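First, one chain by itself in structure tokens, the form predicted alone.
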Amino acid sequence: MNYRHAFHAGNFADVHKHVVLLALLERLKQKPKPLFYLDTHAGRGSYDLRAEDAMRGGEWREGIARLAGRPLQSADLLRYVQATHAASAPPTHYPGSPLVALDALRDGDRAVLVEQQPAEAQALKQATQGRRDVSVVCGDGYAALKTYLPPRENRGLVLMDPPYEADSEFADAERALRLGLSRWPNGVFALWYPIKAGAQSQRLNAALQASGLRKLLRLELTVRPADSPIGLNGSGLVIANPPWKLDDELRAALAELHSALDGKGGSRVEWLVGE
């Protein structure tokens, strides 16, 4: 596997994903009991936007940079901007999902961060050094679902954010979500997927609709026409067991985010499978 998230750090898909990640954690923290957080494809934790990889594509300029200094109404967007230190100017570094989540978690909450690539896992260990109740594991994120679920806390969130490099990744992700929910039926799961030309994301959604799973919420954000043949047209998340009223509360937030990103397409918040 050759995927390096440094090329894409801070792009519109990261913004979408991390707005939703923080929204989920904020709502889970409304109860005082400790949380468990599992990140199955964690990456290195922090990305230098001035480095060659990030500068080559410059994808962050159409993502996090679009929010810098912009007046925002949604509490969920304001929380994200504060977490990424982008209130007045684009950041020079962008936090990956592990650091976004760890900064939101409380004392007493626990996190397991899994990354398969040894160099990325080592960088993540350095980025999280000194943090309590945090384990960094170099290994297979899907296998971690068997190892760490169900957690002793029995409350929390699993983020599944695979690179979708292999042709089988969409099917693998769908099977992994079913596996995770079979082991922890009341856990909150967030599965990210890319939206590109072609029908892969539609097939994933159709497979989930036919899977027998319940309470699946779909959150999509597109910035290019659906038939654009090059690159990433949109970003999608399926949330299993979403917190109460998340759909209503994020609908306005994602519409505002889409407007701020100044792209084509739009945003969609709807139940893929209801109760």
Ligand SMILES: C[S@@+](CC[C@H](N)C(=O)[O-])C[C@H]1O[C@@H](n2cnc3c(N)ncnc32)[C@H](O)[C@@H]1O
Second form
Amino acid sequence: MNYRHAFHAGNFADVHKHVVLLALLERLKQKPKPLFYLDTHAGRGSYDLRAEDAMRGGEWREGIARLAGRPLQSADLLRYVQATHAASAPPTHYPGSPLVALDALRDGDRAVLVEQQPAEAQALKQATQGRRDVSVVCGDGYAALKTYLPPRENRGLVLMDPPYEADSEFADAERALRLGLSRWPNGVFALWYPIKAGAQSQRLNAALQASGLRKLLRLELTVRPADSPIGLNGSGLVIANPPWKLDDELRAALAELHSALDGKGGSRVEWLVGE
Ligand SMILES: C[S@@+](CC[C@H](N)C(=O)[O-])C[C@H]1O[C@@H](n2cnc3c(N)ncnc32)[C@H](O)[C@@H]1O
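Give me the form predicted together with the ligand now, not the form predicted alone.
Let's see the whole complex now, leading with the same chain.
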């Protein structure tokens, strides 16, 4: 399978995911200790929104373009529009999760970016050339959990953003989160999942609730009724070991994001499993 994120870059799900990614890194940076960032499904790092794939998909018009130039209240949203260069006008390029994260990391922090498709990994190498303490690995992001965790910094974030092209990927993702936490119990993990018609995202949430894992926060944003047959109706993230007060702090930010995106669904922040 050959998933191409270029069709989707900058869509509402990217916006949701990257707002939360920056919010997590910002809170982790509140302590001076070096951080480790692992991106298991990194993509190519930067997407030209004027290129054919992005124009054909056009999904960024209902994502990042809706925030551009808009007055925003939340510090988490303001940080995101600055990071994506969308504060005053729609950007021509959209940064993928690796560049969003690398721009937020400090000297002394370290990142490993894993991408399976060779052409995407090569583009990612170019997009991150010259950056210190960054490794781009062409390989399997799930296998990387065994190779790189626990990190010597013992503080940081793992972003898991699989393409969910195969139905089995929901079960793979759930297993991977359990594996990652078994290797690094106090790491912060963010697992993204799509919300479409059908019960797969609910099944993933139910499996995580039954898994015995603790401290799992669910952040969902829907722009259509969750059972609409059109396609991607919503974006979900499960955060393991979220920073203190993230739930309260993101509730207002994600409600504001939802209203800026003009969606028909809603946003929710709730504990899937508490302490
Ligand atoms: C949803 S995209 C990632 C988008 C990126 N995280 C971002 O936010 O900009 C998923 C990516 O995972 C890659 N991929 C698919 N299976 C993989 C695997 N097992 N390990 C690593 N990368 C994989 C795909 O080639 C694709 O580039």
